[in-house]
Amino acid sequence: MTGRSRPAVGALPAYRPGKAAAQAEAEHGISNAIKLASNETPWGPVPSVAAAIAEAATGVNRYADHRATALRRALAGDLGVDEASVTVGCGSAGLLQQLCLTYVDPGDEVVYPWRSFEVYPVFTQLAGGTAVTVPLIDDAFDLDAVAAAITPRTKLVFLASPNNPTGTAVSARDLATFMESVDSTTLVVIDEAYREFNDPALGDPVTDVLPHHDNAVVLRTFSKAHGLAGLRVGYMIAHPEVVAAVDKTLLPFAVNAIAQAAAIAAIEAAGDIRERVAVLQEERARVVAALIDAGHAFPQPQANFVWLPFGGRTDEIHLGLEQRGVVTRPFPGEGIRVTIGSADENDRFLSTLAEVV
């Protein structure tokens, strides 16, 4: 035995990223595979963001601003909040880890519906916390049951909206009602990685929840709608005391200079980003309609993916798709999550699924 890792690390569940198309090609001896497994956008950054990335790359011999001051300022202005209420991290997942490091001691509880984002149990266990999971109802959250699961030992509540992988979302109104039942000593983290794809009628937690509840936290990211998944930059909006505490656990220079420059440019290119989101929403509607016509039953998606609860057929259908070059994300025994891609990719997925099923 080399070294002595912590027992909590040895028992950690492994995070499983979506399989790359090249890996599927090598495993199955195929070519021209497409990846619909990681909820990425099918396009690279918009031109102005790509230009900012290229310019920032010339200065990578210098460390980035650890606090990402300019990015925080840009986010605060865009969101209409005080700069002290915003921080940034290495993707929203990095901020989730920071929240656990900041607030969870061994034995403390972290409550979240399940199934949900796979890093929740990983980061909870890494901090020595106790996961308290609440079953979904029809692939959606039961907020009353979540509230009932909270105890004096609960430090954090994680609510992914839209939920990954089921794609269902919670309205800001329902979140505000839920917050009334949560003690101020428990932080409620509203994880909105897919917010841009939401129905606007669901409201905005930043304006509808945070001003009334100091223990509410909102996480967002530039990975999805903005097409910057490979640069890893997310942000958090919360009470200044929460921001100050979480900042203490930020790995030095975790948000690199290129990521900061790209994120600022993406904020400035909001119109171009909205156009791309609209295209993906139209494609999502088309895919949903085709799946319904084919007889599939699934929850109404609010993110840039569709959840197909195939249950016991999940592994069989996933493998059949992958062998034919359509790489999706399986959750064994439960279902398949399929990213909305380009029109051609979506057509290929639909025709291949029909063949496999």
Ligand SMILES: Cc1ncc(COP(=O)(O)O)c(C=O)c1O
Contents of the next structure:
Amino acid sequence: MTGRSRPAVGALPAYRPGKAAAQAEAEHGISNAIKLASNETPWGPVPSVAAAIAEAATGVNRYADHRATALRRALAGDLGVDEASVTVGCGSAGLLQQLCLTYVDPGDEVVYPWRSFEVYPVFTQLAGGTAVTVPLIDDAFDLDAVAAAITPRTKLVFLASPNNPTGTAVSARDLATFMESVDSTTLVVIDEAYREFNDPALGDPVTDVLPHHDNAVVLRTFSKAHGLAGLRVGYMIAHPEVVAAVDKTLLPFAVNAIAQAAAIAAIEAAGDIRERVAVLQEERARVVAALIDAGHAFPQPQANFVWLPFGGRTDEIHLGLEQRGVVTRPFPGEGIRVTIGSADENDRFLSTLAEVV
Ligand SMILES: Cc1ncc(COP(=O)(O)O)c(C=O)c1O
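The form predicted in complex with the ligand is what I want next, because the block you gave corresponds to the form predicted alone; please supply it.
Expanding to the full complex; the earlier chain stays at the top.
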């Protein structure tokens, strides 16, 4: 044995990222594979963001602004909140890890519905916490059961809305009702990585929940709708005391200068980004209609992906798709998650699925 890793780390599963198209091509001896496995957008950054990235690249001999002052200011202005209520992290996944580092001691509990985002158990375990999972009902959250699972030892609750991988979402109104039953010593983290794709009628936790509950936290990201997954920048809106505590655990300069400049440019390019989101929402509606026509049953998606609960047929269907160059995300024995891509990619997925099934 080389070195002595902590038991918590030894017991961790390795994080499984979505498979790259090139890797699938090499494994199956094929060409022209497409990746619909990581809920990325199919296009590169919009032109103004690409220009900001190129300009920021000329200054990388310097460290970035660790506090990301300009980006926080831009976010606060955009969201209509105080600057002290916003912070940024190395993707929203980075902020999830920081939240565990900040609040979870060995023996503390972290409650979340399951299945949900795969890093929740990893970061909980890494901090020495105990995961308390609450089963989904019809692929959606059972908030009464989540409330019932909270104990005085619960430090954090993670609620992904829309949920990954099932794509179901919770309304701000239901979240506000749920918050009434949660003690103020437990933080409730509303993880909105896919918020831009959901139905606006679901409301906005930043305006409808946060002002009434100091223990509510909202996480968002530039990775999905804004198309900046590779730059790693996410943000958190929370009570200033929570922001100050979580900020202490940020790796120095973890949000790099290019990411900060790109995020500011993306906020300024809101109109262009909305147009792209609208295209993906239309594509999602088209894919959903085609899948229903083909006889598939699945939850109505609120994010940029579709969850197909194939159960025992999951592995066979996932492999069949991948051998034909369509890379999706399998959850063995449960289902596959398929990202909404460009129109051509979606057509390819639909025709290949018909062939495989
Ligand atoms: C529910 C959810 N939250 C957070 C993230 C993290 O995204 P990022 O770290 O790129 O901001 C993801 C990414 O897949 C996600 O699905």
